[in-house]
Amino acid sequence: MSDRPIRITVDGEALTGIAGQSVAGVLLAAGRISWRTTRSGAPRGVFCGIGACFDCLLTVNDVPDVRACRRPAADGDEIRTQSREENT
């Protein structure tokens, strides 16, 4: 991993990592802890990190249903949360 800067946005908010981190690590970084909801509302985030569950889903660049532990931030990517009621 570089220390290489990268910037993507996260629901039109622009947020900062390193080349190389994960798109959860991005999003831990900043502090956020859940971003996908279930169909009874609960917040999901990060649980297994290791891309095992889906409790970390989220679209990029357009592509639903990215596990954002398994998924390396790029610079430039554009990220939207989801919640189960999209999906179904």
The other form holds:
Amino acid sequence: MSDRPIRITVDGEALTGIAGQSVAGVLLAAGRISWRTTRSGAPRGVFCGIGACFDCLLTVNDVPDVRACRRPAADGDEIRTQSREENT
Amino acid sequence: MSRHVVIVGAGPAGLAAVEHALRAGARVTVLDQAESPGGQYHRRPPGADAARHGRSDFDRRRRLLAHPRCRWWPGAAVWAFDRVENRLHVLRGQPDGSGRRRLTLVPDALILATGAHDRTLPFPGWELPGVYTAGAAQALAKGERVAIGGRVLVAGAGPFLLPVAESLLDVGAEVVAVLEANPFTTVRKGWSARPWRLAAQAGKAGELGRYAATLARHRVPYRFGRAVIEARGADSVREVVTAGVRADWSIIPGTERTYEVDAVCVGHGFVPQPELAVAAGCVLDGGFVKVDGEQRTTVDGVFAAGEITGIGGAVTSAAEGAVAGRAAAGEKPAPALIRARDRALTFAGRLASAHPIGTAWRSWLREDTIVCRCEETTYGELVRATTDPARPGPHALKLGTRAGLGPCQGRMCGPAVSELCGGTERHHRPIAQPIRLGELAARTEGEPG
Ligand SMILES: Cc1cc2nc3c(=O)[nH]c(=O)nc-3n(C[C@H](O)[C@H](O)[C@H](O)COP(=O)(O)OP(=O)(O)OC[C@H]3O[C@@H](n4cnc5c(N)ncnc54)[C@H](O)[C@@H]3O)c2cc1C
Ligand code: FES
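Form predicted together with its partner chain, following the form predicted alone:
Up next: the whole complex, starting with the chain shown before.
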């Protein structure tokens, strides 16, 4: 494992991950297990881990509705957590 | 010019298909939405160059992606198949990103090897953060070296729970128990009927033995006839309730037990991802793509292999891929390949009979238990809707309760909703992968040279 570190920000807070990890992996490794709220306001994070459930949506570099489990994290990514209303 | 075989999915099935289509002389394009080949099985942490399991076959097949007659497109999501024009629609670029490239391919033969995702039955609290599918726990541990929690309970049905527990231990999680809902008698009967037929999969038996030893070494109990029936916590899981269940998975009163955990992963087998096959017009059988002895679907020129045709693990998937690769390239698959595939299918049959889904799982549900995670439709709402004479039929039911109409389009709740409402699951998702409106409006680029 090359362990090349990368840095991303989540709602302005800096987090460190390893190149090749998904955005979900970086968030979970940092102890964040939820980052989205449903219409009723319930928190959600990762469920299926492979892009099928859409529970892990967040905003990456101003693009909303990105599945955190499918998107490789890139150095400098700016992540925003999102609620469902924000984009409908 | 030789036949152009297009293969969607570079998991065990797709990669075996690549190898055999090349051997039969075809030109091959293989694409996968992931950045690296291997699918769900051959996963490895960032930077690691060798997969842990099935290494030699995988390494040989992965090298073939650089073959002069092979074109490999990673990061390529296939979002539609137009059966009238025989045209496959592909988006290349960052997953769910903007500005992806739109491309199309017109294959001489198409092999669909899009695999499966976990099936998780609903139970009270399964929507809480900290509840994961078994596959998610596996993908994060094996592919990213991330543990989903410190104290984890692993539960559900099927032998897949064992490698999941092993991977969790590998990344430093404490696994409090592994629970198989089926009783030991069901599991034993399923696996040991006509044991000589299993000899072909002797490697599998060794693998299971290794998992059992790992669990014993870490003092992780592996229990039969127990299930997770509830997850509790305010904003995330704090504890899970398990109970002893009968062979039909009904709860045995008085056997409840509570564990304090910060994560739980649950898997009740797998469901296929047949969207593209449905778009192509292929007939399904029990949700799986129907194929003949040479992996042909019911649509001319379209083949299917791997877990979209039935759940049988990586070895079975690869055996099917090999047959599909030869046949799609226009060659008759050698009898040895067919025999290997048929032996592997026996294993798949065993898996299904040793780890069935008990019909009484619905007795775990309560009025307010969420069944559709996206739309937060509850069990109570579904039951009321099915008994409402003004809403006959699955379509009206969906519109009335919104079950299955959220972003996942019923991928998670589909089998449960159809079981609870007494219908068959409808796999009607015209778009296999999400596409942004801007991308849809953009001019289509032709097939690149
Ligand atoms: C999350 C998860 C983890 C698993 N881990 C293990 C494990 O560690 N050990 C084990 O024995 N079994 C594991 N399994 C079981 C596994 O499904 C099979 O044994 C095996 O990988 C199936 O092979 P396959 O080739 O049929 O499909 P897969 O390996 O699932 O490969 C399918 C491929 O198709 C691609 N794909 C799907 N749809 C599209 C599309 N529209 N466009 C482009 N590409 C697409 C996917 O990205 C994927 O790479 C896991 C299953 C899941 C769901
Ligand atoms: S966790 Fe299911 S889509 Fe990302």
